[in-house]
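Next up: a single chain in structure tokens, the form predicted alone.
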Amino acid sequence: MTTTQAPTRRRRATWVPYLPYLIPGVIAFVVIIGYPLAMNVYYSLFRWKGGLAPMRFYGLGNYADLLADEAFWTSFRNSISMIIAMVIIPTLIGLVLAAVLFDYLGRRFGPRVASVLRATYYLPQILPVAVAGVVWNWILNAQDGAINVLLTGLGVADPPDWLGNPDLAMPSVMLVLIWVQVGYPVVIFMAALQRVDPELYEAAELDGAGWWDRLKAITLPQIRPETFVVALTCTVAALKVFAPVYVLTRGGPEGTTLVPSYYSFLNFFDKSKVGYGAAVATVLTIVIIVVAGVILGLQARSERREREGR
């Protein structure tokens, strides 16, 4: 009897030293994430205008209404553009810039030059969204914006309305997001390249490998784990993007830049449809969890194949 219970006691005893460290984290998770998420799901089951207005139980009615809501589907289709602007293009540009800074400029002109350029690329990331929005609103303004003033000076009689034209608003927002986001993968990839042995690049260069060959044979395989990290974090950021859209276009014109997080905000505050806005936020949360799970699964499969190939 005592021999069968001894391992159980030992297992339980191993958890005891970790309890003081686990309890604060669990409490923080429940207060910051768990409880707000549970309340959001709860509100999504009601029709409620907020405040002291009565709450009427609606069950899954809000979710059923979403299926017939064209604005809801438009917001998620626009998320594809956000992913292109915040994940795909910045990752590709960041990969090339990091490789150039590390493998070429850093070796030719020293690490200080590469560090200065890396900080320059990352600067938009640390700017407050309001400041960046004011700057880009001035640049893209239809009347006296910097771009249109330049075009007028070049002889363009009717310069475009970058943020007011339904055909140009989304590309303009995407341009701003690329500018903001490109520094993040540059910093991550350059940090990853610090652990790569420089002799690998020197040996490849002595063997006649060009920059593109070194990128494919050395850089890409070495930074694969960080590529998944960038893909995961940037995809989540793209799906829940809010501030740039709020500052630049408020989802317009004609809903061409509407995204799920801003659509949820509109229903919460402007339309006083708290339950409906909560349903939009709940669906967005589920989508983010599924997408994150897929990316983490792909990362685990890639790591498993790499271990099996060794």
Given for the second form:
Amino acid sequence: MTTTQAPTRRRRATWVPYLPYLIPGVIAFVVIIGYPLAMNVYYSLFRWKGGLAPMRFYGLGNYADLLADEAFWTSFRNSISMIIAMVIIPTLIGLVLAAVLFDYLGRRFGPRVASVLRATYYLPQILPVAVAGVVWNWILNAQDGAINVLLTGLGVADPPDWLGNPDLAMPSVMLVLIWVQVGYPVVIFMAALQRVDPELYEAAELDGAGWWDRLKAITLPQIRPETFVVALTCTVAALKVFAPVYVLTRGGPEGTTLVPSYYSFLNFFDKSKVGYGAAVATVLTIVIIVVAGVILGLQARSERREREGR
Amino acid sequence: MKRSSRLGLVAAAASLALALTACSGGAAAPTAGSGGSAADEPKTLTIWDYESDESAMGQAWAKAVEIFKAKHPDVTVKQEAQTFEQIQKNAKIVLTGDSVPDVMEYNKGNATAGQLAAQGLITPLTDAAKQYGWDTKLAGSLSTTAKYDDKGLMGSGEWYGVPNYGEFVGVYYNKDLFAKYNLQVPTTLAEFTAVMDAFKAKGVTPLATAGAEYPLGQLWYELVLANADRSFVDGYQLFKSDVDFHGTQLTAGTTALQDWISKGYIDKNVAALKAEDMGVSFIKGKYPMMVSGSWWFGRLATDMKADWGMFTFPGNKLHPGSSGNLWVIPTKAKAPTLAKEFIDITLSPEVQNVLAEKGGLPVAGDASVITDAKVKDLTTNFQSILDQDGLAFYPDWPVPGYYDVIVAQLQGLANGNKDVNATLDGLGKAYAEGKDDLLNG
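Now that we've seen the form predicted alone, could you pull up the form predicted in complex with its partner chain?
What follows is the entire complex, opening with the chain shown before.
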């Protein structure tokens, strides 16, 4: 079709015929992301109870109220704990586990053993959060949970109230999240390691490099792109985490495990303060976009450096 | 990332399912006026409810349908099962359309039936209430949840709904444990604490409760009500007067709860426990008593091995509790007259006695028809509360989102991180904000 066209017209038209192919994507984006996002921002400018109730324009009042809202600040402070539990610790553990599985266990006991173990670590990711949360609730139950029954059996007179004590609840939730999260970096990193040229390791080994040296000098630099992907996706997941908190603590005890998504949900549905909930959601969206932008920027810089370095 | 996309998929599938069921519900709903002279009586009555067929309500309403059919052999009755979630989430949208039921079950309270009433989506029933005598059958605190004003606040204004059954909070007790320690059922608050002291002296924690959900809040409300009268309830629940959170009722009640916590009447690590944990530990016989609602009755009847019974909270004239869900008639219903007649049938002795026999706590039943001893106890307890006009609703009802506030504040009290004053400050602040939102928002 294009071969019959004059060269001048053809140049202009190179991208035009492709436009219709974008339509499904654009429609999906507008319907699923664009429109809800715009409506959310719009709602955040009103005081509104939802449904057919009247909407009263409030300008940026909801955002001003947020600044003075202690629960709102708590929820964002807790996001830092979430990032520690869902990004930093799982990534570190994941790196070590992936390296051990790939480099040591895989070679010693064969790839079968390594992939069985990898699947085991990934299992918590496959389990529905609701199911895992209920099970963890049993394990952490203060009165007859598995851990406390064990502790009492060992002679601890006053075992801790894992999810009920405001000082312990957040660490307990973090523990569960680490357990949930750790399989994801393991799988990604192991896939990344397949890509690394085995000759690099052999050469390093001949030169007398130990396991730790090989990890530092070869593994880490080689899988840097995957590390960025893991950091980005997990950070976004950590910022918008909802289900584990909902299932484990409902933001309690005494509001100590409140996170932004749950706080927004609470305002939307329980308090019928739709405008206020929308404002929380909007702030959360902006924070996620900024954080994601920073991580992407860092990644781009690191890739540039790598290219220049070679 | 992985997880979020999966969640998205589930959400999409769920909403699709909702949309599909909503569509099919709508398609089946066209009512009345099909054939025959349009001005005549409609030939169809469409009923929506969300009680399971096996429940007391389900069985009683099946009886009501049977009676209705006998009276109107020419009318087709379409009874369509909905789910609570489906009606709760979609009512506001569905009721603005043309395919509406003639009569439907709906949740009582400001946030639910009140909203529909305020938005003109359901019909006022004041005239019917007078005509059929519902206003005398359902007196006092039972009718509070049936009436809503123009802001959708319950307690005054027109009748919008009709309850069939009720629920209340009392004390379940393990008869075997009472017998083991040779203790009697208490009838006053002093006797109650004496019983708890006796258990405590034997190393048994007397009360099962749970701090992460409603139970601790209901126990707190019981203790507040021990020091309160109807005018306090009217102020707290219906905003008829201003509530002083540092006044005698709330201070005394909260101090009593703190006292109970410090004396070890409840375990100190209850903050993260859910209602289910409480129920299971009571069923297992770990605790001799549990302060909770009549909704546990069926579960205990089937699951509990030890012998058990129930008494009303000793000494209280007022109890947490309310009418059950309401029958409402949508404004766009095509057969409102038939619907009113159906509602009246659900209040007839035949239907109410089915409720009674099945433990469904009828609002106008006759306890003497009940053969099961436990059901009889439950029903006579409820009747005695109704006779004293003693339903005081639930502590989280007054303002939206108050449930989470009560849970969080009482967790602080249970954990010993907050004293009575700080707890009351926290409760009062959220109450004042919510009330202002409701009245001026």
